[in-house]
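Next up is one chain by itself, shown in structure tokens, the form predicted on its own.
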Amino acid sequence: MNWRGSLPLFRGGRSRLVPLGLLLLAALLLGYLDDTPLASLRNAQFDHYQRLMPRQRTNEPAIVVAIDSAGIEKYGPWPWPRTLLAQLVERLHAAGAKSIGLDLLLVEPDQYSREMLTKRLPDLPASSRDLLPDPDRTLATALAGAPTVLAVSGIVRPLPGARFPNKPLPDFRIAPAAESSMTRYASSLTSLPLLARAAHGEGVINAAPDRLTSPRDRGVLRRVPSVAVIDFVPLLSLPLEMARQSLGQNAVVAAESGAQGMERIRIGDHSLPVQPNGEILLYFGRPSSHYYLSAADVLAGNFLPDTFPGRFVFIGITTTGLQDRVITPLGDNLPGVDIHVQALESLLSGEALQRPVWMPRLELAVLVLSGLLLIFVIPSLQPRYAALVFLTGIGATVGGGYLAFRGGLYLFDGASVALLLSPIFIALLSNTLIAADRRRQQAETDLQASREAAARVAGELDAARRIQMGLLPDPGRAFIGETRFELAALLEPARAVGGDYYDCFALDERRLCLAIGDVSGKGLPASLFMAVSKTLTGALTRRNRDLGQALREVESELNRENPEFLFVTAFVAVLDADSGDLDYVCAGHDAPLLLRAGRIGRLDTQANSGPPLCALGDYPYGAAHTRLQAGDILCLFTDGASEASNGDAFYGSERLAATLAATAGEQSLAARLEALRDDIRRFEAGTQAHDDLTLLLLKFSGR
């Protein structure tokens, strides 16, 4: 039987009909891109230029004078007095700093100016207000003897009263056509008059994020701009304007344009290419902690003498609180001030990426190209042969996008057209595999179809997992910075949900909250009373400060709807971190164990013990009191290993005690919880585990 002349699409040319409209659809898409959901993709794979070659760091142009942690514990809290600023403008100007930048907006005057101070004191003689200091005038006479440049932040709307920069670019050419394209802003936010007027000159700071297509892009940065309008008035960005700043005052700044808007921009003998609006695209390297000097080192003398000689210094806030973050595509999370850093040395090293105007016309040629030649070539081919030329097609796409990246940072959106080609060879392809037996056919589509129905319910469980281990605090990053006590949890279903939690999250200031607990049953039932048990036990235990009270709420929550008649053992405790007290309350749950100076034992919970949840019924919980000491680490854990089984005997909780505590030798807490849980499922040796697996462990070190 002849069935390609017995069906439509094979008679003729109308074969190519559905491929012709799909390459036509894919043109649309990649030309529209942006406004899709695709950008995300062309993002990533930039992004993965980068990772794979990142730019090298060979030299250290810069360095960050960081108002940090150790600062303000020092000098007290942002803002500093102006003095202080001036006095470390003064100290890095006689170290030898090329250019100072301030990556701060002194938009106020100092609280202890002689007009903030006349506000505050209005019955001040007036012969006492001139001996009043004046820090303002202080700092402005630093700046005026150091090359200093201050920041400077446009604002899309005008706004009253809005200042605008003092030191424009003395000398910008830009072609007439270009100008429309820049980056324009109505007003801005600059520090204060006497403050620039003082400085060398002014820069832009702004650094929007890309606009965002998916929630992975959120908050990556990829382009920061090299110049910018404020009110008409050209204005380079912060360590363009240092770097023009050392060149010297009447250093000119370029911009080369075509017919689009800019190409390049040059200050003296550097250049960088740049979007046709002026704005950069990032070329980033590594991170490093060499880039970084606090300004209480600087303040109190404590650095080497080749610190600063030669060096672009700028100073900004690191401070946790105060800064503003950023995450790079090579997904670093850093200050915004070392994003400065990185655009003074692409353009000392002239480094950028480069996306011309160009490039999305090339990448569209690509597209049809390719796709033409996929729909005039694959159906002439076997499909073993045809897989190979479309495969051969798409790693030549997407490898070039490499290759034009390495030779001469170029971004190529080989990923994009290699997708949009996709449903393109897949719709040639399937003209040529059609079956030939009806009966085959039903016999492969009711296997199909329980293929599908298998792979659905596997997905829902696996995405049934993924939220319900999302749901769990992650106690690494829930509390970074904290040294009164730390953290370390994990939990690994037996199945793929499960029914125990854990949770930890802070009260106040100086109160925690650690909860774990088990669900009687196993799988979808015992995940969703989990979630059910552990947001509840959150919520009331924020509600009510006795323990007691707040399980026995949990308790009648979770008794209103609970057709299966589970129950859940819980512990639930409230540490205050800085004394050590701790509060705590045992519903049918295994006593925790406690380490103290190398002798191991359980936290005493027979006075306070009640049944687990929702088994009796209204029960009176109340909480117990003790108090941990310093070096004591708490275990809580669930019966996943004190129950943990070879097939002969149980791990047991003496055996899980004795771990504990030969785990001292461990540097880390997390180091001792992955010592426990190897040990667990060494036991086991390979059997199956019967029930979920949860440790908790918490290290007190008091204040």
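Residue numbers count along the first chain shown, from 1. For clarity, every value in this text was computed on a predicted model and none was experimentally measured. Superpose the two forms; the largest set of C-alphas matching within 1.5 Å is the rigid core. Compared with the form predicted in complex with the partner chain:
- Annotation: Cα of residue 451 displaced by at least 2 Å between the two forms, core superposition.
- Core-superposed comparison between the two forms: the Cα of residue 677 travels 2 Å or more.
- Positional change of residue 50 between the two forms stays under 2 Å at the C-alpha, relative to the superposed core.
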Given for the second form:
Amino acid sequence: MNWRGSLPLFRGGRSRLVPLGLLLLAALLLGYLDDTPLASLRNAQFDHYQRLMPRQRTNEPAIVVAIDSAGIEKYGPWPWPRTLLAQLVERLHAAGAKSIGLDLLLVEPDQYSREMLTKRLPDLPASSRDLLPDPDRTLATALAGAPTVLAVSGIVRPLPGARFPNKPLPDFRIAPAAESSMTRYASSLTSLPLLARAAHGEGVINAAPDRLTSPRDRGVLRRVPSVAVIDFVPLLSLPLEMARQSLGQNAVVAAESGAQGMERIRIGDHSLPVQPNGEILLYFGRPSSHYYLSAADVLAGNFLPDTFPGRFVFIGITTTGLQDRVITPLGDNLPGVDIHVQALESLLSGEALQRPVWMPRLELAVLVLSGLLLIFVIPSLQPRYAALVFLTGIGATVGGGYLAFRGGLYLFDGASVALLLSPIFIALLSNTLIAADRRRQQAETDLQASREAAARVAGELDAARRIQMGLLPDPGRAFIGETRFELAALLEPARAVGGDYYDCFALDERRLCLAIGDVSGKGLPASLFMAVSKTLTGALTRRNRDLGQALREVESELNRENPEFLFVTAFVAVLDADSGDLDYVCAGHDAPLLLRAGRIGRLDTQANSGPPLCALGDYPYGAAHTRLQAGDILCLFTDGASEASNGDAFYGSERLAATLAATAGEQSLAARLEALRDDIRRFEAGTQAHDDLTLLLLKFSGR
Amino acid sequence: MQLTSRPHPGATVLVAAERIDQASAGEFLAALQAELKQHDPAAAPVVIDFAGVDYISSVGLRALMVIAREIKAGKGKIGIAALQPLVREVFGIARFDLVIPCFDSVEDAIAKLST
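Given the form predicted on its own, corresponding form predicted in complex with the partner chain:
Starting with the chain above, the whole complex follows.
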């Protein structure tokens, strides 16, 4: 059994193995795409979704109070005295801020705290020291008096001065199985315990930009943690902790999780899709400066009364040289504090990008199914349709990605799938083109061969035609000097060779033999039978004085070997050129026309005619007799003349007779023959002749 | 060319129609031979109804001759009935009525061939 032929997979032979191998490679590559340079393409694709369809920012629930250059100019360099910060917090609280988040790490005590001054001035008397104000305590008081959240920065390895957070999440509900997948930090940097204890909460501010996978990648920030574990204690991110605070102490924080880890995070009624490790794929909106306010203006009271009530406030540094800046997928270069605003807005509107754990499996399925489809369909298509199918598939895959984003903020990587399908398509198309080229070359070879064969056959047929026509006597040259009678004959085969024949020869000084025959069928088989019939008729007529006996012997000889069951109609006559006596015998042939004194008639063959030679095989043919008169013209013809057709009707023996009578004006017998032939051909009006045309004219003049 | 068979208690009646010429003679012969495989010509005479045949060429006559020989070899009888004038003329010229008997009507053919 031919296994290659039996399995459709291998019908294309090795031509399908290469694309299948490429598909396997593509599937492997897709599984580890994030470790390859193709990750840049994937991220670029996802970023493009956001650029085309950024998050609409309808309201501005948060405001940034920026420690900017104006503030630095007015209140001196950073770090500002804690008393100034306390003043800011108090001012914001008084203005109606819903929650105040400090995107600052106040790790060291204030420069003018008793502790620092004692270090710097060891000689300061204790009494004087106790009189000094304590700025940290002032800030702690302010923090305690307002809904405030401080920042915590998770660190992987403990550093000198690392501290653990003071205000962990009171209650975080998560399935134990999913807990292990959460983002973890061994330790953290936090504000002074004094401050941290005073604030209402603490939130993580880590937001590491993506790894640089290519030199051109600028470290775009695409994801931030929603919740992280610091030394076994869960902590929300700064903006999410602020949202939780605003909902009151009863707001439940819970994670929805699956087998791979977290799927969504819930804070009260708010909910966001997250990655298994708890990271939010941020859906960015276009940046705006509307919600930025200088801390200097806030401290000076330069703001409208409706600026703060009901809004979340982030205090962050934006001045050049101190701030951290991030690059977003939209291509914007923003202060780090803006990320908190975006995350908070995302939570409030419930919008974040989704790339669930099943999405890579879906991409793999699309890749494999599309690849298999290409592998089975492309080889049977013409190259242009193959390209059409491929481009349609690519369009559907990439377009599907945009639709999935538009419909549900799903991140489907159509571009990578399309890119990985390309080598498969190219390999398939190459096979198709190679096969097409091979076919074309084969076709050319075949055409050349068939041309050569046709030329050979034509040459052989041409030779056969020359031989066949050579068998026929030329009456014009055979009887030069003969005055008792005149002869003219023609034979025009419908094909290269034909099955008609005529003959005319002198048996002796007085007797002339005439013969005409028509083999059933046409072409080469008929022509061979014709040659045998003519030769036999000639030979046996010469041998026998009795025409009937001659024909019976001809039939007997022909019948001896006739596997094709061909038969031949024939008319044979012997004329006594001196007396005009005519003996004739007819085997199923048309009765010859007789033109006598301008009147047309037919030779009477009815009484003696038998069936065609070889139709019965043993018919007792007998001869009839008549006598020609001087001036008589005898016309022998085959059905090529009587059944010549113009597509609608036959020429007919009546019309042949009338035309023969009408040619009386012609100079010679040969000219009358030409006139007859021309009239028949005119009647056919260019339609292909169906049968061989044979005409033989005898004019008897007598002595 | 068309060839159909018509049920008849005493004979195998085949109905031929249209032209039997160079183009259709081979098909005509094959159809006749197929019919004769189903109906044993030795058991009942075969009559070909030629009423619908407009034209027959010498190649068509050859097909009839081949069939006639086959049937006669099998001790059966065959006849042709109801020939149109033009076709009858062809049969007359070629004296093919000597090869296959011709009759005026199918019933006439059956009556005479059954004796």
